[in-house]
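Next up is one chain by itself, shown in structure tokens, the form predicted on its own.
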Amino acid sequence: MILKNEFLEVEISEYGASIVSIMVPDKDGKKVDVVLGYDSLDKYKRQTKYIGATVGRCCGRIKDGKIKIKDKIYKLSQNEGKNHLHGGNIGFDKKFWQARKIDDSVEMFYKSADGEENYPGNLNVKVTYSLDGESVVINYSAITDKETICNLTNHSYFNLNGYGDVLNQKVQIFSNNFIENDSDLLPTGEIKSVTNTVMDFRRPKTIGKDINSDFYQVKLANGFDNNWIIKNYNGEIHRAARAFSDETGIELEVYTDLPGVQFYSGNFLDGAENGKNDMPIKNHSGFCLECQYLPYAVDYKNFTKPILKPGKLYNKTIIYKFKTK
């Protein structure tokens, strides 16, 4: 499906409500397709990198796959070695969506059943994609009979050139601290100031700059996978983050009403198939920035955790805005 206005092109995807591409115009007026993503859905089938997709119904990763609700533990799918990540076996990015197109708008609709990847309580997820003026908005709403885990984003790599790596591409992300992780990329619980660390991006600085850092949260992910905890965050939707390219003059402007976002500079894209028009996805070809609660928030005290009780409504959104300068 497309939507389209004067200054955006976006094609969204039944299979996992999936951003397939987002066309922009640069500082020539020629259009840019600004994300990665494929050309045929059996690469989509097959993919691994969650390339565009909803995650769900819990993004991050979550230790041993145990959450606990309501004093009852529930031992989730274990997809990444002996941990859950980013809704298991086969979650939101590997569901096809009953999708309809109303005006500039694209709803997608997904029931996830109680006990599917071992996850409580059935979950009626809506997704809707819609254009505002320059800005591509997503906005996630759920409902559930039994009171479980909800956590959803949007995995869009972006490439603000349209092709390459990333590594010469500037990001500047709106935050005191960042979150700590483990060997196994899973969060401590500690919240770091980013003072005097590489951690530090409430300035641009290009993504490569520190990507080879000796920082042990750098060494431990081969580049930059930390959730940065927006700052002022009151429930509103805030600035979070921006990116922008010299080389396109296109910059990228992320909002969002989720207190975290995860900045993921592409890692372990290596090994992906190729992309659009044959395009190699390698590591560094795309950036991520994942609006979401606190990852792995259910077993820390010091985080909002993510958990949807019956007669409640999720109602979360995050804002792609475009500029060309």
Ligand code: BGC
Contents of the next structure:
Amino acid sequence: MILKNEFLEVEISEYGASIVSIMVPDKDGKKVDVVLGYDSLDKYKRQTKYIGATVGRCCGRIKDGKIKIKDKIYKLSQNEGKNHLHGGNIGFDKKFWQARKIDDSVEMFYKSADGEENYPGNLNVKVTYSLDGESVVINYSAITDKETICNLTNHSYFNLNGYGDVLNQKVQIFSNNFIENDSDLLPTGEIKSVTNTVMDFRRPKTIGKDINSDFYQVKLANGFDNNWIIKNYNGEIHRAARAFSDETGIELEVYTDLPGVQFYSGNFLDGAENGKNDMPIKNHSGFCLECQYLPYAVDYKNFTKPILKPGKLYNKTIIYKFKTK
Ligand code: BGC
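Given the form predicted on its own above, what does the protein look like in the form predicted together with the ligand?
First the chain shown before, then all remaining chains and molecules of the complex.
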């Protein structure tokens, strides 16, 4: 399904409620596809990197797949070693969503049954993609009939040149603190200051500058793969991060009403299959800025928990805004 206006052209797929492409004009007016993706459904079915997908019911890693809700322990499916990652074995990224196009929007619906991947509660989810001038606006809403966890994000890998690697592209994250990971890349719950570390993206920095640093967090992930806590978070929509390419002049701004952003520099992309236009999808071919509740929040009392109760509406927004200079 295509959404198009005078500036952007976006392709959305029912499979995984995914973004397949975002075409943005570069500084010479040439259209650049700024996200990684595939040109066949079979490749989407085979891929294991969540490229472009809606990730849920809970994005990020959960130790041993164990969560506690209302004093009851649930053992979610363990799809990454002993841990749970991005919704389990067959997460929202591997489901066909029902779609309907309304004017400038696409609405996608999925009913996640009670017990799916061992999550409690029937969860009715709607993802709406719409265009607003130079912005792709993604709204997530969900309701449940039993208390559950819900933390949905979009897993687009951006490459603002449309080819090659992203090492010369600059990223800025509006955050003073990141969450420490352990060697399984599970958050330890420790909030660390970015000051005097290579995790400081308060000023724009090329992704490649410190990607091979011997800072312990970068070493564990072979690059960047942490959650940054957005500065001055108050539940309103605010700017979380920014990225740009001097080569194409394309700039991306990410806005959200969620408290954290996972900056992941595509360290595990392995070149398994080429993407659209035969582009290799390998180490650092794209980067993600995944807005979300802080990962693994169910276990740490200092993180707002993405708990959804019956009668409450989950309603969160992520905006990708593009400019060309
Ligand atoms: C995580 C990475 C993970 C990737 C899956 C990202 O959200 O932070 O650690 O490998 O998703 O492709």
